[in-house]
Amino acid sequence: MREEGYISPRQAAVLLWFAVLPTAILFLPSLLALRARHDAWLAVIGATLAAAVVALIVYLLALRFPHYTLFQYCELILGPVAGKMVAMVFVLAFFLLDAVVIREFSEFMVTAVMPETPALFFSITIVAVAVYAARNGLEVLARCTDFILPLMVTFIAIVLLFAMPEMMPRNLLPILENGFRPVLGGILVAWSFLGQVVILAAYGAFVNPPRALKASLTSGLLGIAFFLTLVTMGTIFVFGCCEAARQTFAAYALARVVSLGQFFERIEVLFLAIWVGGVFIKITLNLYVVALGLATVTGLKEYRALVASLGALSVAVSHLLYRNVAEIRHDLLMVEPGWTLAWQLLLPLFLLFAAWVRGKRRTGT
């Protein structure tokens, strides 16, 4: 059932950064915006201090457990039958994610670009892009990466840099004007997307080499912080706290923006492709650690058998949990934080924790 294919610790990196960044950049700041208000920029650096927690779990149980994944170490520390149904609430959460993930895509698309195409249609065809790319393994994704990363980076850099003259600092002050208690609340809605990096536990086993998951982990870590405070305090500076609140999608609207001497604009079309690139790798990602942990889970030798009836699944639970985008922004304000921190925080931690208690630890395959 093993993964064929093995990836280098900077495409391990990339990949979390795909992990994190498309649904981030494009909900994230405008609701720290509404619940930090200035002190937005703040959360996300509180949130990747609370992130690095669960990076630094899941190292240390990868030292542990080299060349084992998340869903076969649950069942080495805590046996066969309470470590399957561990593993299961992970893979539950993967799916849910995925679901939550397909959902946030289609609404945008619906929303913001083609309001008279139903939303499903947008759910199906990037679903089956995406089954067929999660069957030819995690190698092949993390090469789709090295494509679309330059274009995302550039990109971001572009509309930042194209809208300073729309950027007014003063939209960030004063700095903690309502004390702290703002910015924890920010933290904890940030945090429900930053603690996604518990996704390389599914796939850090096919790093190679598995002691450089470490530097996999603080580059991604680190690549996520910079671009999601970037995006973050442009949106402050260009529209304040209180208009950026009010954005759905802050920063497709921060690329509306930009205008440079009538010619270069409206180059949120551009926006749009990239964007689209970044949450199919997002979709696949999670798509393949679903089918790869029910595989481990269910004792299958392939894991690929199940990632088209997985994806199916996925689409009908994308349209059954939410009927419309305000109540996807009321789930990741009111229901994420809570949710989140059980299974990307809390459970890791009880994993490391019982595998120290008991002692266990392999080394090698």
Contents of the next structure:
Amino acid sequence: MREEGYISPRQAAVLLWFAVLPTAILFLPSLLALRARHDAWLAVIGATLAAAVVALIVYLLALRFPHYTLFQYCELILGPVAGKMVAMVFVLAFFLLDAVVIREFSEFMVTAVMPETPALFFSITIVAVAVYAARNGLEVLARCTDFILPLMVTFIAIVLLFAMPEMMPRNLLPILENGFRPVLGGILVAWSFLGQVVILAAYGAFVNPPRALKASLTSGLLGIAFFLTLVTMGTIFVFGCCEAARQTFAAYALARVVSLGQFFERIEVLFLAIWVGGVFIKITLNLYVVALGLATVTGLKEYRALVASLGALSVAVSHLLYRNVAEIRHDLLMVEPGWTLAWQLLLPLFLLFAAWVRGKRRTGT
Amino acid sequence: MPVLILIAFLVIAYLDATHLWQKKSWRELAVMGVVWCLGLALSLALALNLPVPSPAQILARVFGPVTEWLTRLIG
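Same protein, different form: I have the form predicted on its own, so give me the form predicted in complex with the partner chain.
Next comes the full complex, this chain leading.
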């Protein structure tokens, strides 16, 4: 099943930013400070190189099957039975990712901002909006980002600029104090966020022309690496690696330290507003991909009817997943890297290899 | 709480399923019904505090050792 309509390569790149950045900015800096110490920013760059491998796989698959989604070419490559099974694994993985993001969002709101409100309230409200947006299709979502992106970029710039008086570049030294091993450990943690660029395989079919996918993947990855490195460096500059590792939400804490001349203060509320917008795009994109994938696997003509039910199910699953924010952090450190490596790198690599061996391609459609 | 969940799911069913019923798209209706039932059952089980295994725990059991091995290997 594929939907009518196309998005431009630029919009695909921006959607890619939103598919990775919102939760990564919030959770990654402190986890990286825990693993890679002062060299956290090196780990971000290393993980980007690892994600570039995924991007290359996605691009090569897209060239073999232009205008086909990930779930469609699973079946084209592996045949109807095995293909549907692999496609279903992708659908479940994206669904689980969506539930994790919803949980991360509501857990952040409860832990850091509004401790008296039940977490269920946050997840239900954001999923209700996401369902509404996902039903309208990818083109509408892509145009939503045109509105949210300038705000997000401006705000990241404002936070980093005004936090400058608190920054101590000395915190970054010595570089590679304990050799490369801590950096590699950091790459493993950062990978589970950056590997999510694989989502472009699912909606890349709507990018026109298909060859332009290369530009979207490159600029998408570069943008992600740029912002993530800046924010990670900012937190290390301001807090130093030990303090940054203790903060659960280091980027939020960074917005809290901004204070100019006793009147420009408490801009973390602004951070919150923009960040909620970003997470909304991320949840909607995942929900859309899940609905599209499920519709493809079961052979439906339309995905729209599935979105609301899937949204309700994902709220329930998100509340089942973890008990508290400490468990999320433990999972991101100790479970997610292996799991994401399996479905975001090895599974697409297997698909590409199978397509190459069996000589499957669909060019000229 | 269970009553609220039931109302919410009935609203979803009313908004989505009636449309599909009129269009006679049975396949869509069946897939949606399965997802809807799963969601309703899970939500009610959570609201009634029934023990449901968390998917995160299942993942942790399988991929926890893998990640640990990887971390020891390179990190």
